[in-house]
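As structure tokens, one chain now follows by itself in the form predicted on its own.
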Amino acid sequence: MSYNCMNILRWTEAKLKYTYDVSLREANAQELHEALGEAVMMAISDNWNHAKHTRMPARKAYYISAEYLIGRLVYSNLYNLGILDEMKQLFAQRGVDLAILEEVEDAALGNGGLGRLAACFLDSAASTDIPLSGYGLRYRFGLFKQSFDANGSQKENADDWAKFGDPWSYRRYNHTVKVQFPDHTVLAVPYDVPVIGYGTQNIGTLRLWQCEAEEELDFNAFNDQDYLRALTQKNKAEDITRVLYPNDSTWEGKRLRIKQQYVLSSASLQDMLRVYKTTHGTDMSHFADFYCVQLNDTHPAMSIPELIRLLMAEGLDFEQSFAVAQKTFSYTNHTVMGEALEKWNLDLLRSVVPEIVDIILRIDEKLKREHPELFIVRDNTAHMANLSVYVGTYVNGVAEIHSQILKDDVFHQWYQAFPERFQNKTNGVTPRRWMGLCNPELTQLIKYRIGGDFLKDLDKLNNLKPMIDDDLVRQFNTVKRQKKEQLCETIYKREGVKLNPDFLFDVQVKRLHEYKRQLLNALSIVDIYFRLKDGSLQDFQPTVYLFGAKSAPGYARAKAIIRYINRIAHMINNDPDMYDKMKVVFVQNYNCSYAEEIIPAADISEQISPAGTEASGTGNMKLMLNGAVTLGTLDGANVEIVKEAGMENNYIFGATVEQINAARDSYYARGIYDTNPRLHRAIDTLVDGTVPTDDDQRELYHALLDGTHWHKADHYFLLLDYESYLEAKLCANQDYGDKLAFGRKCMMNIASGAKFSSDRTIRQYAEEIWHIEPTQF
């Protein structure tokens, strides 16, 4: 079906006029967007409703995940459509440019790469006619805008993403459900949005659930002019959904969080099993036969007990119940760092889901007898990674190094009981958002070299390899240096920071995590700093290092490594000396949306974790689809980006997982800061008033060369690796000074990463995991 965009147009007008009395000329950017995204829907939704209520004779799919940062959708959603570029002409020619649209809030509904991932899942599926729905909550707030203030902390500011509405979801209360506690009820009422595929009429359905109250207001309370207590039900409900991961270093912020998760599972099984009652009839022993689901990390982990409960209550016993439970649910682990794996105490978790208790505890006692070595629950925690990978058909990692790390580490004793459970599925991310939409430039260029369309076929990449040659690398740095121009821009407006296109971009953007070492990262550029100062380092190529991150609001060392780097900054880009050589920029609320200015902007995509710390990641294969080359550490799916791209075209440092298993124990930080001056001098930074110091930064300083007293020193081993990457980092600035040579390598990347398109991702997961075949539509 082809789309009418003058029909959507009229309809944008006639929704602007009678509901804001404007013009289209009138219009501001949310008016605009809530009218144009209600043009959108209407045009799409016989072909919505038309996939939502086909038949599905063989079994569907599900995704729960806590999170989903599917970013602003107005443009992703017509680019699916194909219909961007029409409708953009259209507008046009009534003197509107929608790029007045980037200023519509992004839908941050999640917190990093794990959010990111299963919005591109749900593309792809959609993209790929896989029968595939999602499940999440509809956060009131999602993650917190961020800001900086005069000495460099992060600030946090509530995300009111849907101040202006939200075009983009259907309220069904018709499908709502109740979701019990011992002290209060509340109303899960589903919000729909759409997943439009790309090439195709699918379009899959996104449902997220938003907590409400059963009675907003006690009449009487009220009455009695106690305005507190009449509203404290409408509050408590509306708490659940409030906001994305509250606070949980209370006993009640904990309480909060497993309402969430619980009223996430809860409500996303009801849903399942309304509408497995309406198709199949009420015999529940057969679930499993039409319905795989997919935990996405822990977070709704207590879905297994929840379907045993809600099976029990269909009239299954506890046996029959696991039985299905154990084929319905798969779980994919994203992480191998143990604070990370998810675990309850049993008397706070009893204080919430009692009757949740109790099937664990059984769910318990049956593994216990099996595998007396295993266990769910001990020293009064449940552990919930344990009763995902037990109660499931299968359990997968996300990149080949990390899932035989779970084989060989994080579950050994599971994989010694049940190796036919684990698999590796890659991660990826869609070409449409990550290539066609956010680089058209290069998506053309790469268009006319080897014909056709090769967003829904990433394979076809391979074929620009043999035509890799001078004239197509100068095409290449042509574009290159167009995304550097836009995204100085940009920088320049949100920033007010003058970067130079000329410039090698040296980026690294994700979460800040001590893992993730950004300031590993800073102290290389303190040190080099020093070095083009005193003039002992030549030839150096001028660079911006360019960062984007936010720390979670509580993590106070996280954050002073952000109040860090942006003194740094001040430093440097203040520093005369400077000007030709090098700036520093920390880019303040970074998002889906500047991820898709930066990302096709750099040269070198920072990587720079330990081995063995990191899942996968899904910036790298962004960074790597778009023309950078990547500096970093054989961790996660950077491992799998050289064996594809080659080692020749990157840029690998530091010690592999055996050298740091090796390291470990004999491990001194403080004698390596004792015999390198120049990282000696670099560290000091953190205390000696170079850069303004704060205690926080004196912490940092002592965690890196004394530790803790729950970690030893350096626990991430930046010291150990930082000769290796500074190496590594100004080999990379080096060879940038012949841009044809760099180009090249660049070139090679983009050749070479069909593997990391989600579009295969979900297809492994259909064929090997849920079982599923595409529909056609």
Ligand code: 26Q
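Okay, that is the form predicted on its own; can I get the form predicted together with the ligand now?
The next block holds one chain only.
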């Protein structure tokens, strides 16, 4: 069946008429979004129902994740249905520009990489007919909206993403489940979001739980006191899914966070058990033959004791339940940094989920009987990663180097006990959103050369390699220039900064964190600036340095780095000597939709974490696929990117994991500062008044050079890598002078990007972890 665009248009018009009494032309963005969304939901309903109710495959996989960073759905849904262009045309014929929907909020139910990965996986599973459903939480407020004040400081605003309605989900009250806490019971109400595959009839489901109070407000039955108590209960329930925690990579042991995690775990498993019973009866011992669950980090790890609890309530004993759980779950780790691994104080945990604690203790006893050298509970603390390795079939890292570090380091003892459990699944990104949708110009160019639909089979990109000649490179450069012009327009509109699309675009977009070393990038820019001013740097290709990043609201150092970069930008952008040489811009509210505009315009992709800290990175893949060269360390997926695309087509610098480990104890940051006058001068701008300074910037300065009571100086080795970074950065800048040679490197990256499709990743999960096959409906 193909979709009838005229019908969708008519339904949209009808909905606008009866709900808002407006015509297509009169409708504002929100009204149009709701009406068009509803019309598309009608159009897909047959296929969606069909996909849900057709005979169950032998085994289905479920992805449980506390985050899904799905972004704006309207364009990607039309795109995956194959009707975006036709719908644009139909609307245009009626005087409506579908670009008006760019005003619609992103659904940012995630922080960064981990949440976006979950969204890419669902897209890939649907597009390759792999039977995978998602479970998550429907936060009322997604990741905060960011703006900068006159000081250059980050300000956070609530992201009430569904305040104008959410046409992309159906509330399924009939599948509501109850979740028990010692002092109250809450309802978890599911909202189902269709996951529309590309080039297939298949439509998957993302089921998001929203917490509500159990008792309906009955105005007649209540006296004043009961009424107020009922309202308190209502708030208490709704509080649980009110807000997404805005931390990324740092762990915070908050009570409400336990509740969120338990609701996600319990509601999802109750839902699976309900369906199991309707199809397979009451003998629960075969549960794992039909269900397997992937845990997206340890955020949903309470699912493990919760399944055991539910199975025991159905009559299985502990050992039987344990065996089923072990066959059901696998766990993906997304970080090597100790401070990010979840560990809960047992008393706190017991006060919120007492039965879960009892089961964790039983699991821990069993473990210690079998392996006295290992532990889940130690010092009255439950280590959720250890629980997930023990009661799971497989554990995987998200890039080769990361998976190796898990075996050598983070889970070394576990690896010795259970070597067969450890796997790697290198991350990927969906080429539909990250090429087709965000870069139709490049997609068109590639399609013209290699024919067929490479977005369904990214391996076809390899066919480009022998075709990369001057002609193709020129066409690529023309596309890149177009994407820069488009981005310049957006940035002028949103940030008020005029950029020149003839400049080199050097881009670092990702969450703000010390380990990602945005400060290293900034210091190098200051150094280059001074060198341009004093004339010691010649032949410099004019460059835009672009940053996009949100900081966790309570992360003072990260916020100081944002402020510092904004102040640097202000100084440089207002220096007339720099007009034809460089611009620095830190865009506000970097999110999925902004990424879709920035990434296609980038020439250089900054991936500069110290080796051994970034688990994978996925922005690096998106930038590669859009023809940016990587300026990066041998960390995360960068290692595999340059293995595919060639060292000679990228700019690799800095210490390797081994060198970093060797430097760890002997390293003396101040020694480098004292002997490198240029770096010295750049670092001094944190405190010497070159740009407005403040206490937090001074603290950054001391953290770099003197350390603190818990960290040695320069914990993330900025000074260690500085010279080699600057050299690589200037080399890339020089190379940009030869547009054909540089464009060829970019094209080599695109042509080598096949591995980084999440279609490949999800196929490997299906084959090597879940042991399931694609199923046509």
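This one's a predicted model, so the numbers in the text were calculated from it and none came from an experiment. Residue numbers count along the first chain shown, from 1. Here the rigid core means the biggest group of C-alpha atoms that line up within 1.5 Å when the two forms are laid on top of each other.
Core-superposed comparison between the two forms: CA of Gly451 displaced by less than 2 Å. Here Ser249 counts as shifted, since its C-alpha moves by at least 2 Å between the two forms after the core is aligned.
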